[in-house]
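First, one chain by itself in structure tokens, the form predicted alone.
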Amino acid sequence: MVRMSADEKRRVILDAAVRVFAERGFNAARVSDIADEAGVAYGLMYHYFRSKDEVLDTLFLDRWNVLLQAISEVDAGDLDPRDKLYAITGFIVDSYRHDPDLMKVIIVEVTRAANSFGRKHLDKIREAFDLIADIVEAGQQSGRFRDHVTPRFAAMAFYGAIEQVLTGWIFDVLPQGDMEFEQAKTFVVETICGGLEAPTTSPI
């Protein structure tokens, strides 16, 4: 028998509550359903987490601080606002396609669940919204972008548009396979900068 390190099991637990979460919801989950899944026993859950409550804001800060490592890469490169809000929805749209069961719990269980979570981690979620609307003020500031729609608007916009598509494959309303993770990446962009980029002028 295979000893597992604290940090495995602690690995192991995550990735069961993700399973459990996706497939109950949260609040109809048990503690008991995640220690079942992990194939621990009922105590050893409380060894690692306080509550199911905590085990849910894990895997929640856990890949929104991996999402707001990968916006602050984007935005350092060297490429144009446009380029950098693709890349950005690109790594959104390619972490539900490699783990849509943990994409799912965080967009239903945490940033669309406004009067609970969602709420409790309204500064962390904030914190994504900034740091894009850098990138539409540079833009703007660089004349690539028009200035009529402020920053901050723009940035919820973007992301928004990513989450609705989420959504929608979360609740298979949408078409999912390749080649649609494909056009969303392209069509969130095109509908955002369709309607921030400043028109170019035309030679006479």
Given for the second form:
4 protein chains.
Amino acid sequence: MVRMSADEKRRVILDAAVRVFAERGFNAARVSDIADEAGVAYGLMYHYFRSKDEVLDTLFLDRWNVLLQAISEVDAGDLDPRDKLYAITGFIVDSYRHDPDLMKVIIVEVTRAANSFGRKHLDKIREAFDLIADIVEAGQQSGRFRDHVTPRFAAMAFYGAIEQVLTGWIFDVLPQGDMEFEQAKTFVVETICGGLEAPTTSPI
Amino acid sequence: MVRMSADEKRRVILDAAVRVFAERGFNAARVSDIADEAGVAYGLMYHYFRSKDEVLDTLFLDRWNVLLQAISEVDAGDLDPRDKLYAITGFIVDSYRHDPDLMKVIIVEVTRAANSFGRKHLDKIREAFDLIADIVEAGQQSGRFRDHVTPRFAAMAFYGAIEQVLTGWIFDVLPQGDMEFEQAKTFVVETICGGLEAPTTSPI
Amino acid sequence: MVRMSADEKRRVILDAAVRVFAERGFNAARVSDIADEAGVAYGLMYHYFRSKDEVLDTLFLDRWNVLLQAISEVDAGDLDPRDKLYAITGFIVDSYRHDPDLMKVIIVEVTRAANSFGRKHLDKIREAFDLIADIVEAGQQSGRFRDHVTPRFAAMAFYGAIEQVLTGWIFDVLPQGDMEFEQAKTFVVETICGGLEAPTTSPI
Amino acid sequence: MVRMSADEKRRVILDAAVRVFAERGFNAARVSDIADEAGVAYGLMYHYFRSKDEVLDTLFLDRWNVLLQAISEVDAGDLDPRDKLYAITGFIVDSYRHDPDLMKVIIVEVTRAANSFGRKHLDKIREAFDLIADIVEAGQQSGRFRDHVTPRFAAMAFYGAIEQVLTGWIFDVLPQGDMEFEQAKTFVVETICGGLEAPTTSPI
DNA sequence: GATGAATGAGATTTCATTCAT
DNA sequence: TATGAATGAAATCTCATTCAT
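Moving on from the form predicted alone, please list the structure of the form predicted in complex with a further copy of the same chain.
The complete assembly is shown below, putting the previous chain first.
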């Protein structure tokens, strides 16, 4: 057995928790499942985490902060609003591609769990909406986006579309693969920015 | 106490369950909470339902079948595809307006609960996506919709946008009220069909 | 539906209870099972019996009193002790042949249930042993039986042998059929009275 | 409190279960009774056993395998058939003398419980009958035993006699004590092998 | 008598958390 | 750190019995 630093052991437990939560869901997952999956002793989890909740909190916050950071950076850049939304979509899709279990856990067990962790982390989740809304608002002010919907509303629709696509993958309702992932980025942005409708050819 | 038929008593229990599930979430809700809320004895719930699960299954299926019926009818009509999507959005939003607790339970505890009831009812949920995808596909074939995204994909984005808006209301992240509900219908369809972007003025 | 007298209805319930108790055992049998099997309303059982226990008590006592009566009559007769034991064995075996379910219930749920109904009806059960012991004792006094074992002890061995044979049928460990039933009567008495051993031929 | 190995703790729980099952019967015994009797926490029982059933299964199988082993050894020896039966009787009686509660539980809750554990362990129980039947059969072939009854039948009668004697002690219908135990061994074998009857003096 | 809805005590089982070593 | 035995508070579900009609 290779010796591990405390941080590495912590990491091993978190990674095991991701797999277990993804497989069984947070509620059905037992602490012993995580310990077994991590190959550590039952009680050891409690040296690194105060509770089972804290494990999920940690998983969520670590990843969500990265997401917020990414969105902030996109926000600060000077791309077109459509390209900013594309960059955000790309980041989220690539997050899923890179670690689907982790994204599944975060979405299913936190951002969509309105009665438990979702409510607990609501402010954190809302930060993302706010940043996206800022992008939309800036787009409207620059004239690139129409102002027929409120920025906050548009942000929800945009984020909802992405999350549902990820849910489609998680549920195996949508096909997955490198091509599909790339397509999804374009599709989401095309749908939300360009709209489904064909431009009406003006008469004359 | 007014005499009740068996169906009415069943209804009383279902209604109480909606309130309890909405308030505490399915997992945290105890059967005794439901019985208390309904004002009936503990065991009576098991006279009408085989298990706590069956209560949620019943709530979901009853409502979801109504939704499927509504979408089917819209589908069968001869409205413009945009108007069909508007009608569906309207139906869902009005469902929420009419009984927010029930819609909260259905969305939070079933359609978004990928590891428990969501998986169990996946086929039923997918039916809705399929019907919506049919509308998109018909729109594409008639030339009203562009075919830059697959119908299935568009259906997911559209449904995700609606669900996220409802989630916004559930989370109290978006303002609620009659005006907001009506606006939401327009906004969702505007966003998905018309797109966020301003039409680029073609040079000359 | 044919009208029934109260006694007939009572009988219907008792008969149904026999089948249910035989099939599932007293503990696993639900009152509703009995009502269903009898084709009567759930609560009706409580018009005829004070409790589920009382149903089994009734089944046992009715039958056991018949058995005690039969043994008493045999006892009072002037047969050989071996023939008396044969008559008793015959009565019990024929009871099983006539209504195996009832005998199964009485043996399995009462006479062998030392921690529940067996203890409750111990005195009644003991009466049978006493009567049998009387026969053995009389046999010993008349010189027909050796007095190498106490009458009480012999009675237990005799009754135990019969009950185990019935258990063999109940468990399907011994073959059943008219021939087997008749054989069993002889076998039990042969074994207990004659013994398994061949008589040692005295030298000279 | 003295430290205990896992096996010792397991033993403590099993021993407590024996006392509780003997006292109240398996059905009436609550898991909490066992825990209290063992002086351990409620949940610990579930650390060592999967269920309440498994506790009884364990008690039965452990002891019954010892019995089967003992019978097998007797079987393999070259004693007279009568002496073999005596040895088996002796083993069972001594088992009762050594741990009456355990034997009570095994007999009352398993071997005589045709609708629950008896059926479950029927094959195991039957093994004992088969081994005994083998002894009888060998006795018949050697001419020591008459062949007026089938070996299987004789085995049932023999075992039934023993079990009923034990039941007599359990029910307190037969007197107990070292002398009675020794007597019982002789009595059972005398009764089954020698028979109750006095040899008929052949008329010149 | 007849019905079956209503009651609620109780039992098993689970499992997060603690803790002694 | 590391271990896994020990704890005990729930929670679900069952079902005998009662009772209003």
